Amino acid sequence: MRISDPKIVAALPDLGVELRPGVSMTEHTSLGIGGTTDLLRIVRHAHLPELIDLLGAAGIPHRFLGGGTNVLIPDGELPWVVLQLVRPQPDVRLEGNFALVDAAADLGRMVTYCAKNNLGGMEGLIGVPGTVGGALRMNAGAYGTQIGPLVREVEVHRAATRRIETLRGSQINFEYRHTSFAPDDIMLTVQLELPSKPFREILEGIRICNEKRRASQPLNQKSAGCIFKNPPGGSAGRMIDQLGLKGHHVGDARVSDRHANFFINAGHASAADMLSLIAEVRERVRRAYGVDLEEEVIVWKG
């Protein structure tokens, strides 16, 4: 999807909005997949209602993108312009024990940077890929860690109502790798509260959380992290796995080696190689243990 109209593409920057052109989603995403549309960088978030404003009067349909890396996004011109919050500095503001975050902030570094000011409980996030806006619409957790009980207040756009709203945790589902989040909602900011705790001993609850991820996951290579929930009671990748379906491939879309729940892009994975794959998978342990896995990673679909 092309923004052609001057009149449009002349009023983006008074609404602190980047326009470029013609981006490829491969440079987006975590899986390097992904076809081409405009790509639209918001810097200043208090116009956000009147760019969707804006859009959808122009009939120009939209997708919210944030650190791309629990998405698979289709090949080929995409019939939707991207949208991106630019991250702001700073990103994170502490007071007390509590820490207003933007959306945008990387969830790595947020945890870490909190750490250095003897804030913890988010241990099990630090090696989770991505921007905490995105963690906070996936409920992320690893480890025993879960974002979700941490949040006091999110600052978000409702799709529903066009309007910026601030949402008390008590107020959001969270629940198993899903809230109540509208798909459409756009998160700008979150209020955390955290416990205090020596800097040295978050330390060693990340170092313990970085072995496990280093033992068991395929970090240096291209994936969306876990392709399928796990169902309740069991495990996606300890079903795959005894399937025989590590290595096994579609294209260069393939099952890691590492972890069967890890799918990878080995080369130059199309979407449709890796939807074929992940097609097959589900299929194969349907029949095998009757459980129909759940998508963990989003799929953009037309």
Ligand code: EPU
The other form holds:
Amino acid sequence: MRISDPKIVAALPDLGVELRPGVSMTEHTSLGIGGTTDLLRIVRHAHLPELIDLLGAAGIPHRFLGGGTNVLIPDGELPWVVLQLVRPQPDVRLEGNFALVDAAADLGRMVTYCAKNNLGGMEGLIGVPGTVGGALRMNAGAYGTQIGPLVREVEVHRAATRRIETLRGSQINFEYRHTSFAPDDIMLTVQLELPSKPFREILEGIRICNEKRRASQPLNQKSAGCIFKNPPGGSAGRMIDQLGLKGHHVGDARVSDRHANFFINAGHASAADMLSLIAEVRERVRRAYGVDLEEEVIVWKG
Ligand code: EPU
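Could you give the coordinates for the form predicted together with this ligand, as opposed to the form predicted on its own above?
And the full complex, kicking off with our chain again.
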């Protein structure tokens, strides 16, 4: 989708937006997959409601992209423009046990910055790739830690009201890889309440999680993390593995040899390849176990 109306192009700088025309989403996703579109970089988010209204009035559909680490974007010319927040400096401010964090901040860097200031509770999140906003949107978790319970307040652009609202943590429902935010809500800032802990102790927790992750996940390959959610009481990775599907591939989209719930772009995989692989693995699991796996990765559909 291209923004061709010169009036809209001219209005963008005043709304705190930089236009990057014709950007390939392969450069903006950890899978290295995705078509081309205009990218709107939001330098200042105060005018976000006006921007969304402007695009809506002009009939230009949009999608919001965080760190691009848990998303599968279709191939070809995309039917949406893509909005992405630009990370400000500084992106984390600390006050006692509270961390005020910009949604565009890198999750791992935020965890280590807080750790250096003796604020812990997020050790398990250390190797989860992506932004703080993305982690919040999905209630990211690993090794017994989820971000949701640490949330005190979130500033969010609500798709329903097209306004920026501030929600208390208790007003948000955080479940396993799911929150009560609408798919089009845009996280802007979050305030976390973190327990005080000595740096050394946090560092040891981080080291243990990093070690476990390195031993079980394909960290240096292009992936979007786990493709499927675990079914209640079960493990998607174990089921796919037991079916002998490690290494199974459609084109360059491949089930990881290291962790069967990670699907890798082993070269030049297209979104179509990845979607075929997802459909095939889901069907094999359904036939073998009678379990209908639900995608954990967010698939952009028309
Ligand atoms: N397993 C296999 N074969 C495999 C993969 C796993 O037999 O190929 C077995 C393991 O041996 C283990 C069980 O399955 O007994 C569970 O595996 P693992 O400990 O790797 O955890 P997981 O349930 O597969 C979850 C999250 C990960 C998170 C880890 C660590 C989901 C879908 N996945 O994986 O999150 O990093 O626990 O806490 O909840 C993600 O969300 O993208 C993600 C990677």
